[in-house]
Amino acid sequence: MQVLVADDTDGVSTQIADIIEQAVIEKPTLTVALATGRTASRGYHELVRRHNRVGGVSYRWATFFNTDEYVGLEPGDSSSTRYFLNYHFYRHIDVPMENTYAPCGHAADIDAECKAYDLLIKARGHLDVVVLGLGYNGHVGFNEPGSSIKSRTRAVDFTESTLAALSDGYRFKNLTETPSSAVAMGLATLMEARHVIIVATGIGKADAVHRILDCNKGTTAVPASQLTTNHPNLTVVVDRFAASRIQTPLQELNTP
């Protein structure tokens, strides 16, 4: 595991972009899974900025997967994760749209959709890089507390804290408009990725960062801790505010 502490959100964005850009340079056919949210989107904006400069990295041969999608929303819905990544990232780079995938949140048979999504990821050779936001309750990719390390893509019901966070006006205006569940890549799918990046910014995430790095490691009560404990190549990128409650010395957390 590697823990990177940046001064601010711009520094976190730079770290995210550095990792993905270098990975694409080393492997142009990279397969990437992306979460949505304010913290992650800043990193995608930085990738777009770099891509559009002279000599920018090409994504023509890369493949992108959304890590999740809200149940009940169609791809064209402005609150869907598919729309989010189309708007903030995919349409600004040279990746063919047929190489970008998201679960179908309005599928008639959600279970079948989940199985098909896992098969598609497997057919693409599994994931090279995954970017995940960290929830206030320790969830990642909407794998809520109680999620098994063996879980695959499935529909997950949101906890009260996640519903509250989603209804803050950034994505959904209020609880009434907020979906109650999402199709989410499971922890087993994420564990198979060659490199996982967990990002968090702001003082509000300090407790969650503390919990995944200092205590309760590898517990279903804090899903992200299962990755920080068990994944062989994981990077945690935080700003100094989110890192403010870390108690373990960074030199002990940063293991080869």
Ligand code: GLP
Second form
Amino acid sequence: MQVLVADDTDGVSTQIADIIEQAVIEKPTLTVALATGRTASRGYHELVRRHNRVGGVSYRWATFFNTDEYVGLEPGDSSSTRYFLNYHFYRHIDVPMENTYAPCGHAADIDAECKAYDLLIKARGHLDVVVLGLGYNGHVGFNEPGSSIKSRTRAVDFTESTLAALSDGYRFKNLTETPSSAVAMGLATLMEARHVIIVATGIGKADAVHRILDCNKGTTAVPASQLTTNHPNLTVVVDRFAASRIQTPLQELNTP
Ligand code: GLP
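For the form predicted together with the named molecule instead of the form predicted on its own, what are the coordinates?
Once more the chain from above appears, this time first in line as the rest of the complex follows.
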């Protein structure tokens, strides 16, 4: 594991962009899974800025998967993760839209939709890079507490903490408009990714960061801790505020 502590949100965005850009340079046919949310999207904005510079990297041959989608929302709904990544990222770069995937939260048969999504990912072999935000309760990609390390894509009910975070006005106006569940790529799929990046910024995330880094055993109560404990190639990128409650010395956390 590598833990990178940046000064501020811009520093975190730079790290996200550096990792994705380098990965697509090394492997133009990169398969990437992306979470939505404030933290990760700043990194996508930085990638867009770099892409539009002279000599910016091309995503022509890359494939992108959304890590999750809200159950009940149509892809064109401005609150869907599909819309979010189209709006903030895909439409600004040269990836063909047919190489971007998101589960359909509005599918008549959600279980069948989840199985189909897993098959799509499997057809790519594995995910090369995954960018995940961190929930206040330690969730990643809406794998809420209780999620098993063996989980695949399925519908997950939101906890109170996640409902509160989602209804803060950024994603949904209020609790009434907030969906109660999401189709979420499972932890087993995330575990199989070649490189997992977990990002968090701000003092509000400091406790979650402490819980995923300072426990030496993964627990389903803190889903991301199962990745920090078991994933062989994981990078945690935080700003100094989110890092403020880390107890373990960084030299100990950073394994070669
Ligand atoms: C949820 C979403 C993620 C997001 C995370 C943190 O987990 N599924 O996509 O990254 O919340 O969101 P934010 O960065 O806005 O705090």
